[in-house]
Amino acid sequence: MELIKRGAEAKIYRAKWMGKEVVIKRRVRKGYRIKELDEEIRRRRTKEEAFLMAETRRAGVSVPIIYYIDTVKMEIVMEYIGGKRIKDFIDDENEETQKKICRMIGESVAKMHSHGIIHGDLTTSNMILADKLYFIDFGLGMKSFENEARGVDMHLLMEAFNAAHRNEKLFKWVFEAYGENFDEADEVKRKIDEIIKRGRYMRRVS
């Protein structure tokens, strides 16, 4: 097996598995906690990502398939998609390119929020564009039909954009997809707000 990513929870290898290349994603042991407590914080964390991936699916939204779940040793076997990261071209693309990307995500997003999946990590960093546009790492997501953890969600792209690209319009793009694919997008859009405040605010406290 190839390592290709060390996260804080888990290493992501590339490797093959009954003659498919695929991505086995490894959650790490944490030392400081009870080894049965952390054991079964990894396997109850393997088990919801598996769910959330394939609600995602049945959503209508690209994510990998998942061929095997391994609940000894913390490991979700997966389909290797053998695409680029949006984080790793979208700024040398032509603005209609670039929309048209935007889009996709933002439609994308909405159908996993309409049926109440959170990402939890919502950065281009984990969006990959092959035949069509796959979403990864679940590992922070959850299931919540609460405009907070929708807003969040958005959020955090949205700071993601402005954080790792240059065109402004980019999340603009994405927002206005998303509105046009979800009832509840003025009352996401409300709930960012909230947050930018809040953070404005933590920031003057402190």
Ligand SMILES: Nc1ncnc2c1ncn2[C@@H]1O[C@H](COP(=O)(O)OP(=O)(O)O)[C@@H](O)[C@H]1O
Contents of the next structure:
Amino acid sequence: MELIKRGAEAKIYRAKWMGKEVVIKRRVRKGYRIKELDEEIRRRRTKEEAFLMAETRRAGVSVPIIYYIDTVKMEIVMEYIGGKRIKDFIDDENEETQKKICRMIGESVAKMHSHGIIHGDLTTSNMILADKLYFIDFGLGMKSFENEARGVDMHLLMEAFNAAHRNEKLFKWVFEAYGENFDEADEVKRKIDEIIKRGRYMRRVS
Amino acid sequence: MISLGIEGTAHTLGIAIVEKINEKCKILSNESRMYKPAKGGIHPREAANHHAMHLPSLLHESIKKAGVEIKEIDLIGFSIGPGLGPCLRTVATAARTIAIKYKKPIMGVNHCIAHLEIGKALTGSHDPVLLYASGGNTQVISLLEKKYRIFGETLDIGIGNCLDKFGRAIGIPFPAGPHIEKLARKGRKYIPLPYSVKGMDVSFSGILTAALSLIKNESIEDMAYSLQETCFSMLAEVTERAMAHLEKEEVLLGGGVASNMRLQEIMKKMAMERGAKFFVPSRQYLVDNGAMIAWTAILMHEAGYRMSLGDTKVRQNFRTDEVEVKWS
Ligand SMILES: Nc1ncnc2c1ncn2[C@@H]1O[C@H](COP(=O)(O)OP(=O)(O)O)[C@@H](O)[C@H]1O
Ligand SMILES: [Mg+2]
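Moving on from the form predicted on its own, please list the structure of the form predicted together with this ligand.
Starting with the chain above, the whole complex follows.
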């Protein structure tokens, strides 16, 4: 097992599992929380994340296949997606390809939002392009049909594009496709503007 | 440089005299009086009246205790916001009066930034993520690109308010925090309460409602214990997220609730598990105090900030990231 990332809440490993290439996301024990509370939180989040991934698949958006959920070790064993993170290559593509990818992103998020799925961490490091466009990392996600929540989701994506990528047309293309595929996009746009005006620092996106 | 600082954003009126000497913060005096509402929560007008009434004597005491004369003071600092309008205006008026009468420069200081700066000065922390946990405020603040930014905060009531409201329901006088801490030490059973973390934000009103609905059936010790464990774990979690996100390795506590020993223990453990350093100043500099205002006023003055009387209008919703941090 090879550790690929150590986040605040989970460790991500790459491993072989029943002959398959997998990624294991393990929520680590927090010694500062009493045991009852800590286990309950980790178990619930592990289940919720898996549930949200399943919902996303049902909405017609690609996510890694979940092979196994272990609510004792607090692990999700999922398909390893052998592709490239959008973050790592989109700047190097020509405009035509960029536009195609951005439209795919917008269309996918539109599907999630219309099915009440809020990803919670929509950055270009949580999207992998392989045979299809895959979304990962639903740890901060939730179910909601509120435009406020959708606005927060899209606002983060906008920040991600503006902070990490050179071509400012990228998010415009994303939103164009989002609007063509989601009736409430105008309302979400208004929410984004509101969030910008509120001016609270949300996340630094890298 | 010697500065006089007046704090008065909420319950506490604090007046302190602080000297910056050899780059260090030397507190010559730090006096305070706290308004305690007869019943219920804080009444802004009453709190302001309290501050107005105690200002002259507290000022006198603070100067006497510091052993300085007015003419030795170089700067008048005051809490310009955020806070309760009537309280802020009372303190601002006092600061302006002193500044005019003795011909001293005046400096309006952001209350939240002052908590952070005094903590740094007194503990030796350099670049912390601050958990600021008080009655009305619950925020995770850190420096990024020359501004103190809020990375997480409560979406409804402050952690202190949550504890106080719970206390009131079980007949504990204001402020309830210290009583709840004592009760919680005797708690044994964890009663599940909603754990409410959204990204880097928290909310407490749902937990409070749930706790209040359970009081009848459970011992108050177990209830106090469960309330503390739930709320404090949430605070540790969002602070940790901010630390991971910013790749910072120091955590600092501020605000009155941070004097709770269980919260300190939880935060310390979180820091240790990450290999980060934990800092907390002593209780009198966790709660609202004049020293933090006096000290931050010096930092600002030395960095070149100047205010005319026209700039001293109070700012009830003053955000930390409206100030460019030129001194750090
Ligand atoms: N199923 C997967 N297939 C391939 N790579 C993955 C997969 N899941 C995660 N990764 C890689 O691990 C990194 C971190 O995983 P992620 O789930 O986003 O956790 P974090 O919460 O730490 O961001 C991702 O950016 C990606 O490079
Ligand atoms: Mg990720």
